[in-house]
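This document opens with one chain alone, in structure tokens, the form predicted on its own.
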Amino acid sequence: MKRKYPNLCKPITLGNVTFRNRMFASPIGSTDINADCVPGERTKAFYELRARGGAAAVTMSELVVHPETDGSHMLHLDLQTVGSLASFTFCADAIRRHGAIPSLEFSHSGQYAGTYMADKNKKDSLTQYGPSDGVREDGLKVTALTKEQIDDIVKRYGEAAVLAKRAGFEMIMIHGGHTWLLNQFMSPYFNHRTDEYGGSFENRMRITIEVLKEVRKAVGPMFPIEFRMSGSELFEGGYDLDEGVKIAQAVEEYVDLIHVSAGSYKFGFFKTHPSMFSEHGMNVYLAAEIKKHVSKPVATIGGLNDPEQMEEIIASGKADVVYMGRALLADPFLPEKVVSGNEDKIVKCLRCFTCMAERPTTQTRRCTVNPLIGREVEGTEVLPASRKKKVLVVGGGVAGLKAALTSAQRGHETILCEKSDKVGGILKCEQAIDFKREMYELGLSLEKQAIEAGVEIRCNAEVTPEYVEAINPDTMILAVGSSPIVPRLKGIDGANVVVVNNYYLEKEKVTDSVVVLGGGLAGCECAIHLAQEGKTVHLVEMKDTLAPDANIRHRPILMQMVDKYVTAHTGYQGMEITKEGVLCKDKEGNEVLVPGTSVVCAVGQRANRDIVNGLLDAAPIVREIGDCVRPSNITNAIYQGYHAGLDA
């Protein structure tokens, strides 16, 4: 058959290994690591799902090669720990049996040991080793590695490589980017040594070259070695792209693939991991420039999920391989859909950072749009029901759509009723905000999937007990959502006021001078959007903190964007809306006018409990999910909808 994306679907050979396409799954930390730093069953299932989805390579992350100087609670591979080698062997086998190439990322955190430990007190008690003596930005002391320690670290890379190959891994990735140890040695910002490992470019590269030589000696001449690097550190004092080119040239004779990432976890997390406020592929230019100066294949990464864009990257010669991380959590079957011509069914990553926020919070993984992530071991297939039922889903928001889709996939006769003229619920509101467009598209994707699965969707259908009685369902799932809270303020009914849920319908009412009333996640994101359109925006929040409902990874970038674009007022209580703005009371009780000829009301949502209570006895089995239980987020709505559909 003729492939729509021929370059993306073309195999590539590295060393003596052929990869089935150019879409690789980037290293993402494991989901369960036991006390001995051995991968558990959930971890095996976590990586296996992406192999099943069609990725050409799946990389496990991160293997700590020298625990004595890197106390991070990440993966260890040795012969002393019972079950260690076997567990890695099972993981490699689980990846390989689906046609993907299993790869293992070797890492050393250097002076950022313990980054992912949930117990920060334990992290603070570690000795932080780096290239040079010093003090971290958070005040922790850094101790320079001795020559003897460096020699031992290099040796252990080789020993780990022998075991990885023995376990069945067919490629090894050496992590030399993102401010981990090898990057620390390369970086003039971190490396102030005066011996053979510091000073000149050649000296700063020495440990990396020694590591690559040691790994090559361990695995042999044709075994693929990949080097992951930051094309530029992207912070003041770090190396730039010109030096990134030199680094790539220095390592290319020892490796088979140069994986060009960007930036630093500690000094530019959101450049390494592009947020929803950034362009997709914002770091591709680094790989494209490096590729001009080396002969070995080059990989690129950074918020990629669009097949058209990825095809162009390969076709135009910017890179030879594209890596995806979060995109393959959102839709592990993205590569298979690209290869088979079903790209219109891709569920796209929202770049909301839910997946990355869970790691430091609970040491697990979650995904907003994919309820299987972190739970793959519990089952990834929707199995046919033993007894077919009639299922009525009330409400066509994200929870209702996911419930109806899953119910239909089980083989149930499924009817979804939505009282408005379109399904999508609160996701419909996001179509007017550019950086949240993919949230709107999630609703479209769920609708399309539901229809293809056989769900009967009835719009403009308000469900009453009599309506339910006429349908006579075995099970009814209530997903009737929430409604915006509209405070009882004088002037709230004015023509200059728009409720944030209706902004996509009433954009023309919003002038160039706006007050956003409510500083939660929705209010902050709306304020940023309006300001990016060139409007003057004031944000008013009664509490002292903005967006406490944002996750711990998304909130910092959200606050950066608020600081950049918006004038925020915390501790301000709205009292009255006038044609000139919002009259507020500050913390001292003073009246202050926050100026704006338009007002967007975004003070929160309230569960539609009255609708729920009126239908609780209308069917034999009634299940409540999503915002009608308690206003929450897409993550919970998807998860609850999926399991309600399974339970129907």
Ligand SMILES: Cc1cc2nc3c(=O)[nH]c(=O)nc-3n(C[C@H](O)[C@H](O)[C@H](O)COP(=O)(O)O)c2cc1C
Second form
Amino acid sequence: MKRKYPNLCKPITLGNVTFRNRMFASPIGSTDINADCVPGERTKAFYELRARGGAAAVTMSELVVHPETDGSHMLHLDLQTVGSLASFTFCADAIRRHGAIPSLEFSHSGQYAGTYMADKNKKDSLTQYGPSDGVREDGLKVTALTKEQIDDIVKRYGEAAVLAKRAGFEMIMIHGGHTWLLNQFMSPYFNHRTDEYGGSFENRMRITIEVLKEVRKAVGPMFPIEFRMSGSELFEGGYDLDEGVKIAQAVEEYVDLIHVSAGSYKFGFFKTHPSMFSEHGMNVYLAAEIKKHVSKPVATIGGLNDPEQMEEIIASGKADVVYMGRALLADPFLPEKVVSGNEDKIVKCLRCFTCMAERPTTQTRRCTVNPLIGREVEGTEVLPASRKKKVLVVGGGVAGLKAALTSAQRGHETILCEKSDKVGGILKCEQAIDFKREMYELGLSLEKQAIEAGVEIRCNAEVTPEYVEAINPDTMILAVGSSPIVPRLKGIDGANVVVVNNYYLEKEKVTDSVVVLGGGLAGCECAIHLAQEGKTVHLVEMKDTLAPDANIRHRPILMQMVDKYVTAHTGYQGMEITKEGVLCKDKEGNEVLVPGTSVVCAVGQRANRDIVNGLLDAAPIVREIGDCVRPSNITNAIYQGYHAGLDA
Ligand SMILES: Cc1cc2nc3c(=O)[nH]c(=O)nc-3n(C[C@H](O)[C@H](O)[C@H](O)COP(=O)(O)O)c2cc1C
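The block above covers the form predicted on its own; next, return the form predicted in complex with the ligand.
All chains and molecules follow, beginning with the one already shown.
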């Protein structure tokens, strides 16, 4: 069979291990770790799904090698805890039985110990050890590691490697990037030591080389070792790409794969984890440059999810391996779809940061587009129903589409009725905003999957009780969504006003000078987009805070973008819309005209309860999901749709 992406599908051998293709699953920290630091069943199931989806390597993370001087997470994987070996063995086994190579990431977070720790008291009680004495940006004291501590850390890398190999891991990733400990030593910004571990390049590399030698000694000559590094720290005072090249050259003798990531945890989180505002593959240039100067294989990472782009990266020799983190949360089966030529069925990551926001918030893992993530142990298969039913789904937004798809996958006769002429709901609005294009495409992808699963989609079909009676379903799922709130302001019905949901249809009505009314997530994103189109944009928000509905990871970058592009006015209440702008009252009660010849109204959504209430008794079993229950986000819509479909 001729593969559509021959380079991505080509095996690669590192040390004495052959990997089935060039698509590797990057480390995504586990969440289900017990008080003894032992990975639990959920952790195992999480990594197993990544392996089942066809990735060539699946990296489990992060094994804290030296808990005495570290403690980056609420809990950590600790291979040395009595009794933990079996759980690690089960994890490695679960990855390998699907043809993927199990890899384990070793890490030490150094002076950023406690970074992801939810327990503030525990965090503050930690001693933060780094290369040099100092004070962290958050005021916490950093204590320089002693020579004895360094020796012990190095030794423990080796001991952990022996155990990892025994547990069945077939590759070890040494984390030397993202401002974790080894990176802190390499970095002239963090390392001010005057002993043999600081100063010259050679001295700053010393601990890393010692670690790599110790691990090599532990695992033997042919066992693959991978070094994860930031190609450049990408902040003022950190090391640059030229130094990144030197680092790669310094480590290549000891490793089998040089994994080139980017940026730093503290300064440039969004370069390490490219956001929806960045180009896909924005960090590939770092790997490509490093590859020119080393002879060992090089891996790249950062916002990759498009098979064409990834194929080109390998084909053109920019890298030998592509790693994906979030793309494989959205669709663990992405690699299998690439290999089998079903790339049109890939569900794309939205880069919305729900995956990252969820852990500090609820201590679980979640993905907006994939309801299984973090819940794999509850079952990853949609099984046929024991009795075939007739299911009517009312509303073709994201919740309705997901419910209908899942219901059809259960084998039910499923009809989806949509009032308008196209399904997709609110996601249709995202087609006009470049950086939200993948949200729009999610709607298209769900529609396609639903049709393929056998859902009968009826557009322009307004559902009444009589309509339901004629269909006579066993179960009806109401997913009738929400409608934009339009405030009763003088001038709101003027020709210069566009409701944000209609922006994609009425783009030309928005002039070069625009006021966005409403600073929630939708308003902020629309304002950024309009400003990126070259318009002068003012944003008006009644509350003191912009986008409180954005998650804790997306919000900081959203705010950076607002600061960069938009003039924001918080605490401003819109009073009247005129041809010259929006007349507002500020906090002191003064009248202020916020200028703009057009206005985009984005003040929120209201659940379509009247439609729900009119249909509540129209079928024997009625289930309500998505925005018609309470306006929310895509994450909830997908999750509720999936479970309503399963329950049907
Ligand atoms: C939810 C989440 C957890 C992560 N956990 C780890 C980790 O434990 N260790 C690590 O080195 N990187 C971790 N990363 C970083 C990823 O491995 C990867 O470098 C980053 O997400 C960029 O790749 P992507 O754009 O393909 O997601 C994590 C990323 C995410 C989104």
